[in-house]
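Single chain ahead, written as structure tokens, the form predicted on its own.
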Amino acid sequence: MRLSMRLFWLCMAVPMAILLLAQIYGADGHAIDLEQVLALPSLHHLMGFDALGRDLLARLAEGLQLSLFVGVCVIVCSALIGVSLGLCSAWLGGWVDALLMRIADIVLSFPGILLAIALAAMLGPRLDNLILALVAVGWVGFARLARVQVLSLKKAPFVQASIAAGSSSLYIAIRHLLPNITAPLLIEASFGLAAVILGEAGLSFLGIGVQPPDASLGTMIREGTRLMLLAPWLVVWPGVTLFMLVMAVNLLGDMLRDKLDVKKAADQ
């Protein structure tokens, strides 16, 4: 646990430093200075300039904020949809359960990233379409996890006692079911956030995600590959930032799993 914590803060140091330094220097990531095209890093511009003369540090900070914004939006929407459907599926059972799980199986039959690429390409390269495409893929994991957890709690004595007392299904879901499945859902959300950040970067790298002039780590890597031999920092800094951010989120998921794993804690 201590090692994971140390690695987490080590990985988070890079994104946090970028955001902090961008605030201190206050450069505009959209301002173009043609005299500074591909200029080397300096004291006043710590990461240099890109091919259009834009400050790379400011654009990295914008790309980080956008990645986190997309990740949080997708995870929240996916969790709301997935948990609601999974809870209804497990509680109602019958044809409702069969229908919802068959839909989930259809979505899972396609590789997630390929399905997201297809949806984003059909909807068009816009930020809201990118979020919608990632939500269409991400809700399944929450739905299946919620269904399994609710099925294990459905016959629990406290749930049966609440049913016998005449409580409504909505009350039982909010009062008894959701609080008892929060821990595994938080773990799922933490690992899902890392996958969403990678998915957004991948779609933007392919040109069907975030579009210029908006900054995205994937878009910055794609633009930098054309000049990698001439200005390698255009690829190195976005790549390192993306790697550190995803590693930090994954380590956070590991720590949450160790902290919230009731069965493991009981064994110890």
Given for the second form:
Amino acid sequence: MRLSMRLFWLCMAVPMAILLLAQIYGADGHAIDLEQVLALPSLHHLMGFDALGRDLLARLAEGLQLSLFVGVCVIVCSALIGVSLGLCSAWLGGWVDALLMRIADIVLSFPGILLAIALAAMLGPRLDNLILALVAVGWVGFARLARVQVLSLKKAPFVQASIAAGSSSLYIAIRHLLPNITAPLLIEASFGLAAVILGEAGLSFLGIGVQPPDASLGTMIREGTRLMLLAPWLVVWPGVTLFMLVMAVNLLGDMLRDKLDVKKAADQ
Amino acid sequence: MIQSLILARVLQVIPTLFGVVTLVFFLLHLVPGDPVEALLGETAQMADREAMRQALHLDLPLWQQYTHYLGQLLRGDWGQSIVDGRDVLSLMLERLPTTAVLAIVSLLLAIILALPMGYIAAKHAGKKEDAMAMSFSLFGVSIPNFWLGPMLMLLFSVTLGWLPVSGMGTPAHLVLPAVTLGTALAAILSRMARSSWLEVMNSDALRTARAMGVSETSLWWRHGARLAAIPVMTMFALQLGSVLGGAVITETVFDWPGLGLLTIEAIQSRDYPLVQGCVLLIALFYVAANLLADLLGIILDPRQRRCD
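Counterpart to the form predicted on its own, namely the form predicted together with the partner chain:
What follows is the whole complex; the chain from before opens it.
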């Protein structure tokens, strides 16, 4: 437990330092300075310049913010859609349940990344399409989780009592069901966040996500790979940043799971 | 009993396949505006547009397009590539062996790495060895493979000059792509191996065996390994499918001319029928792998044969 905490802060230090330093230096990630193309790091530009003469530190910070923005957006949307559908599915049962779970099965019949690639490629390379594609893949996990949890809660005495007392379904959902399924949902959300951040970067790497001149860690790795022999730092830094961020989020998920583990808590 | 269970599970695949085909069919209709315009550009001649529209059957009503698509698939006709007019299925089958080689080597590598690591972690649970193995696992699931690839190239091909940068031909060409693709698989498998081994070792059955004086080696290998292998093998079967999803990115990084690279090439040239074909084919493999995982569970583990 203590080890993962230390590792978490160690990983988190990299993205945090980049955001902080970029704020302090305040360089513009879109300003092109042709005299500085591929220039090495200096005191005023800590990480040097990319192939178009743009400040690498500023672009890293921009890419990082984009990763976090897309990640949080996708997870919040997926959770809202997934949990509502999962709740309805379990609560109503019958054909609603059958239909929703059949749709979930179909989405799960594709490797997640492949379906996101196909959707984003067909919709066209834009940020909103990227988010849409990732949500289309991401809601299923939340829906299935919420459904399973609510199915077991449905029989619990306090829920049955509430039904007998004449509470509306909406009241039961908000007052009784949701508060009791937050722990597993939080764990799902944190691992989902890591997957979404990797997904965004992967799609951008393939050229079907964020488009230049906007900075995404994925696009930066793609551009950096082409100039790997000339300027290896252009591919090293975005990758290190992405890697550390994803590792920190995964560690967060691990720690949450250990802390909130329902099974373990019941044993004690 | 077991035959009927297997049959029931196999029959379940039919509605799933139907859904998969339907989703792939609608992919083409996700293209904003007119797909024909997206393909030919705004300046295309009217006659060319009509020809393309007819080739893609976009002139028919939606339900007829759908039944037509289903009928074509049932006859084994996956459509024609827009770019060079070739049969989509034969284009894909040409690339399939290349991907199969990469996928099989990556999976073998993953299992060779993962099993000893899972064993060591379980045997020394909570100690330094466990922490190291689980750190590797965390590393493996967190590292983006489109970055791990270039980093390996930079180290082993550029700096040390031991291995070729990209392309294929010799076994040496296979090393870096297989390591890149296999790392995440190994990470997931080793975690699975550790947790299922630990769970089995703490089970009542094994506690009884220990109390009856079964030796520690026999306990781990004769009794423990057999039970622990079931979830690990199921996970491995699942990975037979998911490895193809990962291959899309890895093949792009290493210019490995397989099914994944074909998918990306098709996307870049807006060859929609080819994109549909590739997505469908990979999904078919994925569904088959899921089926295999479930069947393995039913066959290997009598406890899963209980009807709920």
